[in-house]
Structures are given as structure tokens and as C-alpha cells.
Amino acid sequence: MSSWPRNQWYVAAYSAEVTEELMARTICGEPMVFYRTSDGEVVALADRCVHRRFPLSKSHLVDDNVICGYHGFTYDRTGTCLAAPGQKRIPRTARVPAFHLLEQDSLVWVWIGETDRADESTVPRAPWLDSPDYTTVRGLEPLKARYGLLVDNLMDLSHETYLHGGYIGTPEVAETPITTEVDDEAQVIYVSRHMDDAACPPFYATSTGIEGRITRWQDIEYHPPCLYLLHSRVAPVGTPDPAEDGRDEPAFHVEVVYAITPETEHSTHDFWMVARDFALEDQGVSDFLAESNRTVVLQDVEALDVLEVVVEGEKENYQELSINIDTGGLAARRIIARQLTKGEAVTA
């Protein structure tokens, strides 16, 4: 039994990463070969060819078909295979696996379980990723961890003040109480955080221009088991709260998405990217954002490493200690716990 959900969506790449070259990623345990054909449709098949087992991702692609260039069996964007070499009957068995896909808010979404239930109005949206009213820088980092720890370090935003002072942690994270609600039915989980005077920490100082403390928001919405969203909103200290028609121009809004994608037991996919509404043709704005995240983003990786090490090594039944700031990680926990249970149920 894998340590994550079947039956559920996750974040395969980007849409600017597939194009009409062939693509190598694992997702779930699966390894997949990724293409775009000429009419723009994105492609996911089993990377292995069905014959010898030589990866599809290593071999050629001629009219929207895969060549494999072992021994030339040629498979088209269903899996089907269209040719074997010296012979006109193709074995019925000679196809590879075809991933239902769904390329939404700049993202490509994989399903992972039986195609005939993969519903996509259940793929959690990100609309600011495309949107013209935001500008968005994004990169992926390799994690050598479980996806579980990725989850754990998203949900409790303490760490900030420890382990990123000096980009986007204070003191002030640490020490302000937390809000926890758990929407079982729609399984999301929201965790709040409002500090009304806290110190505006570089990552938010340089890129809004704000001098001075702040009213800082941070407003986790998590979509388990891969889609995690931080709706951040800092403002001088005074500025009014948003209006009951939402309008909220005195304060700047930075949306900072993480896709969460399992690519083994022990290693996982950290795709991030973070929106702003403001300066939003600033150059200097978007590199300062997308160094400053990147750095955050590999602090964490070089924390996450280390403690699958740890966790990996350590005895069975150990019990960790849990406290407040654990909430929405312990629901996130329970959420994916039923998710697997009624993965594996349909799977059986």
C-alpha cells in the first residue's frame, strides 16, 4: 500500500514545461513520459515501452507519435501501438498506459486511479496563476523527503520565525494564536493567522515598498493531497479591513501556491509559485520575489532532508508530540488517512 492517495488529482507539471519534446517525470511511484501534440493537446503515457521496457521518454516523437527507440514500436496518444517491427499484426496486448489529464489555472493535473472516475470538476482552481491582475513567478525543487513532511511544514507556519528570519519569518508568526477549520465534506482544511502590528519582514518591505510595522494576514486554504494555497495580505498598521464587497485597495495581496505531488516513498515533487497584485510589470519586483521565495523554498528542502533521514531511522511506534500549532496538520493527516482507506477500498 503506497503512502498516498489513489483516486485523486496532482499537479504533473507545468503547462510551459510540456511541449513537442518528450519529458520524463515520475508521479506517484509511476514513471510517465509527458508530451504536447501538434494540435496542443498535453500527453501522458507510461514510460516504458511494452515490449523491452526501454523508457518512451528516451526515445523519438514523429507526428504526434512515440517511436521507441529501441526497437521501434510506435505508440500514438492513447497508448495504442500503431506498429511493431517485422510484422503488419500488432499483439493485442501491445499498448501502454494512457494518464487522464486536465490543464487548468497554468497547471497540468494527472489523475491517479481508475480513469472512469476521475471527475475534473473536483480539481481544486488557482486562478491567479493566469490571471491578468496578477503577475506570478513559480519554480520546482527536488525534495528527498515523503510528501508528508512538505504537507506538515505548510500547515503550521511557526516555523517561519526560526527557520526563515530574515526573508519572510518574525517574530511575530511564532507567537500569534492560530484559527483552525476543517470543511470535511468539501475536504479542505483552513488555518488563520492575523497579526494586527507585526515587523514587515524583508520578503514584503522591498517588494511592496512599505515602511514601517504591519497588519499581516496569512490565510492557509488546503486542498489535501496536493493542492496547498496562502492567501497573504499585509498592509500598513491602520489600514481598514476589506469592505463587505471585498474591495481592499490600501492593502497588497500575495497569493502563494505550493502543488504537493509524491514522486516516490521518499522523494517529492515541490512545485511553488507566488502571485502579487501589485507592480505588476516590475521586473526587479518579480526577481526579487522569485529569489527570495527560491531561497525560502530550499531552506526548507535542506530542513526536509534532513528529517526524512531522521524520521526513516527511527523506531517503530515512536510517538512525536503534537501542540496547538498542529491543527490543521493533524487534520490534514486524518483527511488523507480517509482518502487512502477509500482509495484502496474502490482499488480492491
The other form holds:
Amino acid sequence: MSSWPRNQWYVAAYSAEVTEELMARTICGEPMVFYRTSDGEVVALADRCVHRRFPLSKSHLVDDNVICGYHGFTYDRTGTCLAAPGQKRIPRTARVPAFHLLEQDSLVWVWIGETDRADESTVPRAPWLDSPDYTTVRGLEPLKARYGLLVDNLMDLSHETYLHGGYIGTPEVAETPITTEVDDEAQVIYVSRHMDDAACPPFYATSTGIEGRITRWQDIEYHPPCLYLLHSRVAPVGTPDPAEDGRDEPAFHVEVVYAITPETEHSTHDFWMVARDFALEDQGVSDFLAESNRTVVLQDVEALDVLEVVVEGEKENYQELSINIDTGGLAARRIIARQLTKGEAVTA
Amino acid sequence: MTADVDLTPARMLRGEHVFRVVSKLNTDILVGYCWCGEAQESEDPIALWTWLLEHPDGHSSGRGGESPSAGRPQVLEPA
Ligand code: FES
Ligand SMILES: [Fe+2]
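Now that you have shown the form predicted on its own, what about the form predicted together with its partner chain?
After this comes the whole thing, all chains and molecules, with the earlier chain placed first.
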């Protein structure tokens, strides 16, 4: 049994990454080759030729078909073999698995599980990522740690104060009480921390131009296993709360999005995005947010890479200690544990 | 008996069956609310989740208010 839930959607790539060139990426232990056809469709095939297992990602794309770089087996976008070298007959079993994909909100989602169970309507949304009302910067960092460690990390922002002081952390983050909500049926966890009067960390001061103290809201919405949304609202102290209908012009909104995608049992794709609803055209703000957020992500990556080595080396029944700040993380673990059993039960 | 509990920020999830855990202001106590309206306090988040997640099982057998079963967390202040 894998450590990630099967029969779930995972982010495999950014839309912009998938071009008319072959791209290799392992998702949930499955080596895949991605490409975009001339009519714009995104394709993912298993990255192994059926003949002698040569990686298709090291092959050639001709007229939307992949021609194996070793002996020339040719596959179409469905993974069906169209041609084998030196013979007319194509073996009946000559096909590579094609993965079910969905391109939405500038993300390429892949279904890991039994194809007939894939339901596109269950893919969580992050509409601001390709909305004209927002400007988004993004990146992808390789993490040499199991995905569960990144889930823990993101569910508890108290670590901002210590690991990310000087960027996004200020004393109030660790000191403000948290509210956690769990909707088991919808498979959502919401962790909310509203600071009424907080210092403005450089990440927000520099990007918004706010000079004094701020009201700072951090509302985490996690859709396990993959999509993590941090709705961040920042406004000068004294700014009225959002109106009943949700309108909130005087405040600055930053939507921080992570896609947490297992690569292998001990490595993870850490997709990060920062969308903002202000200074849309300001390249300086884009550069600053991209640079700052990448720094913050790399601080986490560095810590989690170390942690992975520790966790791998520890004894079987090591007892962790959980405190109040872990309430959201514990809820996430529990939902993932249930997704794991549910995803396997049907497979077995 | 929840008047002293800080309920801010506002409820965010709108589903019918939402569990909610809030920090009691200026204490180390967590208050867990089942969607049925029952609440428990605990200083241990694991114990509190265990109570919350097992709690609705009692819903089919009767309305809230049944006596605590074995294995529940230490209840500091029954709701
Ligand atoms: S390995 Fe691909 S054609 Fe031989
Ligand atoms: Fe972090």
C-alpha cells in the first residue's frame, strides 16, 4: 500500500509547462511523459516503452505521436502502438497506459487510480490562478521529503514566526488562537487565524505599500490530498470587515496556493503560487513576491529535507507530541488516512 | 455554557456536518463542537478529535446528552 491515497486527483504540472516537447515527471511513483498535441490537448503516457522499457520522454514527438528513441515503436496520444519496426503486425499488447488528465485553473490534474472512477467534478478549484483580476507568480521546488511532512508544515503556520521570521513571520502569528473546522463529507479542512492588530511583515509591507500595523487574516482551506489554499487578507488596522456579500475593496488579498504532489515515497513536488488582487501590472511587485515566496518555500524545503532523514532513521513507534497548534494538521492526517483506506479498498 | 468561548472568526465551512474546534481565549483549552451542537473541552487536540469523530455515532441511537462513554478525553467542563 502506498503512503498516498489512490483514486484521487493530483496536480501533475502547470499548464504552461506542458508544451509540444516531451517532459518526464514522476507522479505518485508513476513515471510519466507529458506533452501537448498540436490541437492543444495535454497527454500523459507511462514513461516506459512496452518493448524494452526505454523512457518515452527521451524519444521523439512527430505529428502528435511518440516514436521510441530506441527501436522506433510509435504510440499515439491514447498510448496505442501504431507502428513497430521491421514488421507489419503490431502485437496486440503493444500499448502504454495513458493517464486521465484535466486541465483547469492553469493546472494539469492527473487521476491516480482506476480510470472508470475518475470524476472531474471533484477536482477542487483555484479560479484566481488564471483570473484577469489577479496576477500570479509561481514556482516548483523539488522536496526530498515525504508529502506528509509538507502537509504538516503547511497546516500549521505557527512555524512562520520561527522558520520564516523576517519574511512572513511576526510574533503575532504564533500567539493568535486558531479556529479549525472539518467537513468530513466535503473533505475540506479550514484553519483560520485572524489577527486584529499585527505587525506587517516585509512580504506584505513591500508589496502593498502599507506602512503601519495591519489586520491580518490567514484562512487555510485544505482539500486533501493535494490542493492547499491560503486566503490571506491584509488591511491597515481600522479597515472595516468585508461586507455581507463578500465585497472587500479596501483590503489586499493574496491567495497563496500549494499543490502537494507525491513524487516517490520520499520525495514531493512542491508547487507554489501567489496570486494577488492589487498592483496587477507592477512587475516589481511580481518579482518581489516571487523572490520572497521562493525564499520562504526553500526555508521549508531545507527544514523538511533534514526532517525526512530524521524520520527515516527513527524507531518504529516513535511518539510525537501534539499541542493546540496541531489541531488542523491532525485533522488533515485523519482525512488522508481515511482516503488511503477508501482508495485501497476498491482496488483490492 | 459557551458564553465565555471566543467564537471568532466567523464560521467558514457551510456544510451540514462541520466539526469545529476553537481555542478558548487566554487559556490552553480547546473547545470542540460537534455539528449536533454538543461541545467538549480538552487540552489535548488528539483526545478532542477522538471525541468529536466518535461522537456522531451516538446520533443514530438518540438525541445528544447521552452519558460519556469510556475512552473519552478528560472533560473539563461538560457542555
Ligand atoms: S525500447 Fe522502445 S522500441 Fe525498443
Ligand atoms: Fe513554512
